[in-house]
Amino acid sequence: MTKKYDIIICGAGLAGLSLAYSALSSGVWTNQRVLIIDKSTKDTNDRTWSFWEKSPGIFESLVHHKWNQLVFFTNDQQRIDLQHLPYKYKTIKGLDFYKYVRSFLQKLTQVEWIEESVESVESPGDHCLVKTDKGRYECKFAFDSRYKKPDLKYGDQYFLQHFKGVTIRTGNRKFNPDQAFLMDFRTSQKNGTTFFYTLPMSENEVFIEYTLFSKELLTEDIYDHELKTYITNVLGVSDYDLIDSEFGVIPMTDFKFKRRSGNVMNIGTAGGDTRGSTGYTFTNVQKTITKIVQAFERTGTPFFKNEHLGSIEKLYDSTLLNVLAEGNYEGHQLFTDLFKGTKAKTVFSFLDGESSIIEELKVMKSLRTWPFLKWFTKVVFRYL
């Protein structure tokens, strides 16, 4: 038997929880009965989401610490205090995210959520057929988070933004929990653009998690050194408790993704919300969740036209990942010039996507001109 409702949401991670909150706790889907499925329960802290962001968001209250202070240190030790205000860095864990949204729903008799696993979404009319491994499911709009390894075009970019990150807790050293190193490059170069996240999260307690821009996986003793060596010769703290820790894998591409196929829409990392030059994933996700809810609320569909995210931003995510592959202008310098040239405030809006050209040229200004306009012009010719 086909069981039948008006909306189906597969994948209960960031977006598929962001658009289910934002579409009910703001009354557009009142009428809808929705299904969620997802394979997981969702009842362990599995990633920590790492965001800066101007004003209060719509999960402020789930904030676990912001920043007001960012530092930058570059690989020969530099340290550059980066000026970012209006922007704030903030951090929300998983689980706290789960709990809180999952809370909401439970108190709606308009929707289910299944724990199955997803084989296959359909539109093949004007209406989604869902399979999962126990049942068959039929809907209006169907909204697929799940994410696999595109089949890549010759010449397309496929970075892994790979980490392993440790909540520790120590005695020895005071940390300054209103400061955070954003990117800390005090380390080894050999296995690619390699930096440190410093989150402090109180004067005693502190995330750190080791990150590597790369096209291959190290191996789980690695990651565990680096973050040791780290932790004791650079951060010099000798003795801590080790309170958790987490691992994930993020793709960097160009790739262009498909955002709809019939009644069916890709979301998250799925549908493009990943910026391809930075893996930064929540406040786009955020941005096309607003879109979604707005087409919804305004046409009874969920289907908008125009990408936050747009055609000028992949072709700047495209030249950057081709810079990087050619090897010539190495991922700590880059980074080095343009935090450097750029004031903060600047990057971050160019990044979110929200620059304006004056503020475009003053990042191309601060990087060496000829690696990423000899690629951005063959990124261009590509598209065209």
Ligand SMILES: Cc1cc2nc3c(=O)[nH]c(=O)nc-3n(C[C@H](O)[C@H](O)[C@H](O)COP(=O)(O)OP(=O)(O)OC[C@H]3O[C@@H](n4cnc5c(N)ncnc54)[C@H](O)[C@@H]3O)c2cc1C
Second form
Amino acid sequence: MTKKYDIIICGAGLAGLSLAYSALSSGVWTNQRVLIIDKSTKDTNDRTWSFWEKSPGIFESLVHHKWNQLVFFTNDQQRIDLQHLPYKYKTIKGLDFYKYVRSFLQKLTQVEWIEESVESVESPGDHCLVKTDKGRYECKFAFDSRYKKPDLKYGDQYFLQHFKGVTIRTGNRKFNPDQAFLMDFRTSQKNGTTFFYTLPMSENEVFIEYTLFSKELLTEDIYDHELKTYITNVLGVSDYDLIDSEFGVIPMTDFKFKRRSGNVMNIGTAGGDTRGSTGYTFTNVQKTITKIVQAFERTGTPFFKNEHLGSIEKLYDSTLLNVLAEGNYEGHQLFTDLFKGTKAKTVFSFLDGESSIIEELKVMKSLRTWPFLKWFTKVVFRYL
Ligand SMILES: Cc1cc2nc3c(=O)[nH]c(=O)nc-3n(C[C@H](O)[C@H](O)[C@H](O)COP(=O)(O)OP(=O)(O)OC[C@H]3O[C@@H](n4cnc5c(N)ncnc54)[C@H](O)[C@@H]3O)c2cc1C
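Would you mind giving the form predicted in complex with the named molecule, to go alongside the form predicted alone above?
What follows is the entire complex, opening with the chain shown before.
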């Protein structure tokens, strides 16, 4: 038997739960019967989301820590204090987010949440059919955030942003909890563009992430070895306990993700909300969800016209990925030139797709012109 709903959300991760929370807490889906399906229990802290923001967002109460001072270290040990205000860098723990949204949804009788594995989501006509390992469901609109690597076309770039992060508790060595190292390139670059995020949550608790932009993953022992070397030799911490760890891979690609097929909308990374040049996704997801909820309020459908990450942002991302792939302008040098030549607040606004043409010119001026101009021209032609 096929059970019927108004809306089905496949995947209760960042995008699926942000959508459910935004649409239901704002009253836009008051009359909709909603089914949420996820194959996992969502009861572990499987990720930490960091992002920058000018003013408090919808999940401000979940912010675990924020930083007013950001520092960048070059591969040759230079320190750059970033001028990023009014943006603040913030962190939300995945588990805090899952628990918060789940407890909100549990109070609503119109919402059902099931633990099943979605096998297909289709839109034959003006409705959607969702098949799972246990059942069949029908609805008017479906949202899908299951991600699988897309079938790339010749010339598409597909980098992996892969990382291992650890939270450590230090003994005598104290950190400034108001100061984070946004990118610390004081490490070998032999496996690709490689840096650390160092985010102190308190004087004695620090989250450190060894991050690479490259096309291949490393073996587990290399992430561990590099983390240990950085903690001891660069941060000067010899006495510490490991509290937590996470491993992740984020696609960095210029593949054109499809937002919509009939009444099915792809959201999150699967819908193109991950910025190809950086892997940052949290803020883009919130902006897409806002567009969906506003469209629903206006028209009774979730379809919106203009993507927040539009063609120009996609062209910039594609250009950067091609420059990195070519390898003549190394990633660490490129980011060093960027943060030396442009205020971080301009870079943030550029990456948010909110910069003016003057700001975009400032960003471009700080980088080596030739590799960017060459690849920008090529990707424009490809795009056309
Ligand atoms: C470890 C890690 C750290 C990250 N840190 C940051 C960060 O600091 N800042 C940032 O901006 N971005 C970060 N990202 C990138 C991005 O923000 C996250 O991946 C984000 O969770 C993407 O949201 P999403 O909804 O697209 O996918 P997810 O949050 O992964 O949600 C997808 C959901 O679909 C479910 N699912 C998958 N397949 C099925 C199926 N067949 N049936 C049913 N359910 C299914 C999964 O269980 C999951 O709950 C990070 C990613 C990872 C992996």
